[in-house]
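Next up: a single chain in structure tokens, the form predicted alone.
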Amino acid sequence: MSAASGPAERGGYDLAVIGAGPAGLAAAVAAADLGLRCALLDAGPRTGGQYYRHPAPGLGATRPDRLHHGWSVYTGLADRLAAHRRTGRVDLLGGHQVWALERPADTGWAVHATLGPAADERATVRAAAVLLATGAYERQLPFPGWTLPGVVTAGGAQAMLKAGLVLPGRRIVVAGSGPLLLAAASSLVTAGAEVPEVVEATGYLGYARRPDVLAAVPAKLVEGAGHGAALLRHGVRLRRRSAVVEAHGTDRVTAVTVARLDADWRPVPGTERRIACDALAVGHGLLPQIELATELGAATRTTPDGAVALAVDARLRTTLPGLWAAGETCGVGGADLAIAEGELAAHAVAGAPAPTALLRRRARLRAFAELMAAAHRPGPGWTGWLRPDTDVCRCEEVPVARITEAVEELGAGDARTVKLLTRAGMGWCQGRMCGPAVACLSGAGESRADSRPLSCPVPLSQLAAGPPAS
């Protein structure tokens, strides 16, 4: 099949929404309600994103709502989307992994996506405006043994349960930092796993600094109380100011060592305890996925937890004309905030006045997101649980010792130089997993915006095949 016979170029859209998670789905539906013709693109075959991940169709799950918080919100948006698809107001383009944005001659946007490995499995979508709702990925801090089978991310454990209806193990320690831990642990014990402890690196005291912000989001408090009640019913202990500093095992994790942390996350000597388990779900928050915008020069901001997010104004406009953003790309804050921002961005793109109640809701939820990020910001002392032979970049198997050598003996002073000297971050994930850790070990200080010409792997045949057929 020739390149010209492949997926044709699609055009004539008022808005292309990239990402069909809570923010993107809400944005596409709201924009269609306001009269815009939209394309909704997602790498997955279905809507919902990581948050509303569906069980695989072949599993025959009859009650997917039991695995989700706020499932009725999703089904409401999905029903509205289905109605707009029937009238041709929205085209849902599943299986489209967007690798670049282009703005030719300032007349609109070209959204380039890959659909598969062959030269003709690609598409270009043209629209007057683009809304970025690409979500986030998990922040991982390495520790000895973190590459053992049975060690998964906290979000990965939830994904296994929601999509595959399976558990990563039977006795699972949940560890790291952030509200995702409570949600993951609650899901795991409800599904039948034994969770001996939830190990949280922070002390939750950061929330107490802004009682006014907490009082403005009662639903968040109810949600947290619900997770806490589930853990209490199953006898799960929440251990604060502690971290898993080593995972043990040969072919698979069989135990973890937990140590108490000081205020800077340095392990306190003599506090180590060993917990038997056959799985560990670990994560230290989420990082906005913003490469498509930063490659074009969009301005960013550093969030209170040290992550880099897109800078947007009150109407969710980025600093690039015609490019909006919503949800986690603007700073991680959860599904409720993502939905509110998606709807607000749609109003802005359509030139419609934003509902006052929606503006206030977004302000309350964004304030809570900033407070949450500050409360769970990783402390600089986490490097105290590393050993020289601990792999930092698991793709290229680069240990701490090689990074230390690059910094102390070869003069590297930032993550990019470390990458050139050690190959850390040059593997399949392109530094998405190890990037923050490498930057910290290089002494580079605050994180910098990630920039790359291709936001995901693309076959050379697609890059070389020329313009798509129209």
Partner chain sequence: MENARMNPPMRRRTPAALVGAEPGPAHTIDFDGRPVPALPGQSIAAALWADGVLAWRTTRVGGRPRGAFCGIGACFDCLAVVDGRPNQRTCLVPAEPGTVVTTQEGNGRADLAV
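For the form predicted in complex with the partner chain instead of the form predicted alone, what are the coordinates?
We keep it simple here and write out only the one chain, dropping partners and molecules.
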């Protein structure tokens, strides 16, 4: 690599933590407590990740806690981080989008990142161990009209609200499946939006099957009840076993059609109702963001909602030596679990014994996460709301008809072949938005671990300047 145009180098770390959300923050401060020297990298300018995303300092929020659950947990971690940064035990590297991990020699890892939203510079961070705490992104299932302006992801509506204090509209329907919907709806109404309905595809009955698991996590129930109370107070109706099967409008969404679903998520004919709205926040749970590890061959597991997560042992070790994972990358389970796993992983990396209470806490929360995933697993009948001209891939504008043609006439039997024949999943987002739908429509069933040689777009000029040896 030429010295003249090479990336900035930082080295000598015991541990590089990728992602400064709940898992990564907890891991970095716990590892520093145990004496390790850490680099904490995040694509965003501030810590907190998506869960603890908060207003930019210029917005002068005096009560950021009002948009958050457990805000004091975050400020506690942030304070500990600040103390470790002062002593030089942790370097916080904000605006670092990691696009590749490399293990050039037994000496440790090279973590390659681009800097800033325009990705116009590069940096390499060297560390003996790496902890992947990259969180998750939202699972989307297409429906007619989902590309209209005003249709946004449930997580996106929350992110824009938390960081920029803005709403996509005044009257926002919230739809999809999973606990994020209640959280999103409750923050939207508290921030002044009207939410006529929360439309949840499942019946929540899945939770009732394991009262023992529920009873072990009272905090989770209190949190759920808190959202429920906020929704009741604002007159929000919760519509179960239903889905938004179409969004209407020409230049932006003006209404949605909601239909009842059968147990397989097939829309029940004759049950359609139209709801006027100027925005729709929609999402079907979260998918672990794990491609930095799967690209290197880390083993995965399928979670009860059909998502692919990293396989880790009781000490959060992946199957790659020197690579740990914590939080949503090991299966989506929320901030409390992420924090417990981050701390556990830090102990493991430092070679310290795992505190028994922490092990128990993690086991309890992990069991709840698996129950939650099972309860919200998408039913196979959702494809019943598609039309031949519904775009599945937003980036490349590939409609359902082209995918069924690839499967039925050209003989494609998996998502990869469909992708090659139709370009679905080959655009900017690299299949993050359409991946689950394409996998399902290609008849291959569950989506497999995503394979993306670069985990984010990297300008060609930078690759030319010195790609990692592979």
